[in-house]
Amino acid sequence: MEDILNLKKKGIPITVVGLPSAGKTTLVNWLSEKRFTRPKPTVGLKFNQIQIGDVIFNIFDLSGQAQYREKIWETYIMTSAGIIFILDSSESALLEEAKKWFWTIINEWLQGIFSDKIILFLANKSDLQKSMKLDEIIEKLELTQMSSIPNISFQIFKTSIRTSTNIDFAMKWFFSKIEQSVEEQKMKPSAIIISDTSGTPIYLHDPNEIVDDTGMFVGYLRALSGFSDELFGQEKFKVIKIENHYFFISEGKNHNVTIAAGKESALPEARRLSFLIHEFLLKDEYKLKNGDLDSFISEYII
């Protein structure tokens, strides 16, 4: 938990992901010291902080192996501003593989219009013989489909992390993409509202009283959001505007959270949000009696 918790407002969540050795902690340690570094492979993750200009970014390092790419993956990229997935341009053998993962990214994890996320694609070890041609990488990958997937910002760069080739330009774009991106998004919660999966209310935090009657607003958005399964077939994630706010709605595993935005641009922040609560409620060691969620609430999400 202590690692998911770094994830709070104290700087901008980046994951970086890729097959093991595909360069990923060589490019954190390169972020922080400027130099190239032959590191041990990443067991589980690292965490590492950096700052540019006045801006930090939290830079969440995921171990490539199998194991930890089915547990923790999907967790740090949903509640991450921006990922970088680094791929090892020397080993045509392991494309697949990478294709796969990706792939798993954008369709499974990214689907649907509130996840605004800013991707870079890093064909690295450009400087090895053995290196694939960035057309070859973006056609045997399938690259070309990213540009008809709305709201994710992409690119992608053939860099050596060894010669520095193409780093700055690539960590130029990423990094002036995503502190664009989060400014657009930038909210403060006009509501939470935490139901079980039955509809009874058991939180609610309405600084601005725009809720009367919890219980019959949960009932009204559950209404609304069967009438919506009805129609359009049922979806994990809803929005409902309602006057001046638009609610966004998540089903978990034991709870539903609704999390009100005053703008329409606040919804992927409202989303992340919203997964950082489902994962909070899923820790055994954190219960919803003795203040454990208020506090959670009040020093990570407002």
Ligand SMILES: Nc1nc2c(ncn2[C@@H]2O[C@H](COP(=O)(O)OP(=O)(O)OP(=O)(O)O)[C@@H](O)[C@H]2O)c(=O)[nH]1
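All values reported here derive from a predicted model rather than from experimental measurement. Numbering follows the first chain given and starts at 1. For the two forms, the rigid core is made up of the largest set of C-alpha atoms that agree within 1.5 Å on superposition. First, how it differs from the form predicted in complex with the ligand.
Residue 46 shows a C-alpha shift below 2 Å between the two forms [criterion: core-superposed Cα displacement of 2 Å]. With the core held fixed between the two forms, residue 246 has its Cα displaced by at least 2 Å. Taking 2 Å as the criterion, residue 204 counts as shifted between the two forms: its C-alpha moves by at least this amount when the rigid core is aligned.
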Contents of the next structure:
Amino acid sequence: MEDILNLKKKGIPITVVGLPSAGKTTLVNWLSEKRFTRPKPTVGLKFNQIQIGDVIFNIFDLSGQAQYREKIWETYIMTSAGIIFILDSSESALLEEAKKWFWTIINEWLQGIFSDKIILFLANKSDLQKSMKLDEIIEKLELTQMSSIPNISFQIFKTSIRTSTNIDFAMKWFFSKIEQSVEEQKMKPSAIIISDTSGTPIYLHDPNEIVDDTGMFVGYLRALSGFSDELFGQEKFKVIKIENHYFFISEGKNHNVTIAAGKESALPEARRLSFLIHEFLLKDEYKLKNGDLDSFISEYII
Ligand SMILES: Nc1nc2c(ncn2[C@@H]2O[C@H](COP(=O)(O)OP(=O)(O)OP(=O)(O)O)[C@@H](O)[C@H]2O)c(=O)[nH]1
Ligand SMILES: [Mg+2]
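I would like to compare: after the form predicted alone, may I see the structure of the form predicted in complex with the ligand?
First the chain shown before, then all remaining chains and molecules of the complex.
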């Protein structure tokens, strides 16, 4: 159970994308084997796990072929903490296509995501004569705009995996930035409220006493007639702000779980914790009554 709750041990999700033959699989092989390889084109995706210090990274190396760009990239990108976009800097004819996909990721798929994303852009194959200058790539792909996009940390490096130029440097920036962001986004909820589906609280864990007016709070919960599914696909999840706190409310089969937190950016973590509590309650209904839920929460959540 502890492992499920510890992202660093379970693995931080990373996605590697880019057009075919940019060097995605070569990079992932280099990370795990520390040598230059000549892989075959990837079909679908390849999963790799690497450990750096005591942190595990789950790396999804996606195929660059059009059918996969259209079908699977978005899902992996949205759920990753970090994204590596690789460009073959010697292929000027593919620049426009690469630009299109890069900006689809930023402007469409990552639009409205609360949690921080770390994006590493590698202008790879710098060892080849035809390799374009970094300035030219930045200008043609309009990458200077990246500095004004909220919730994204972005860096671009010119690299060669073949001659191992700049790779260590770029990866060090990427992995340490991700680790730092995962640390920062770790969230301790300020309160947990479980109510029945009509909105009446049946369990309140509120060490910070933020729900000072329970009557008002019950009113809020009751007023939430029906849950919207606008935020997370099919999941029924709602966010309300009362004074300085965000209340993340999710609807389960027999219960609603409300997690209070000080930051709006805590949403992904609140969602994960709510999911765990729903799972816990589903398995054994009686646990709510005899104090097991208390020990579950104090041991694993607060
Ligand atoms: N010269 C040179 N070749 C490289 C470099 N990085 C990768 N390659 C070569 O480029 C070719 C394609 O690399 P892959 O890693 O298979 O490309 P990919 O991005 O995974 O491609 P798909 O899986 O088809 O999407 C391989 O032959 C690599 O050895 C580099 O820095 N310099
Ligand atoms: Mg590949």
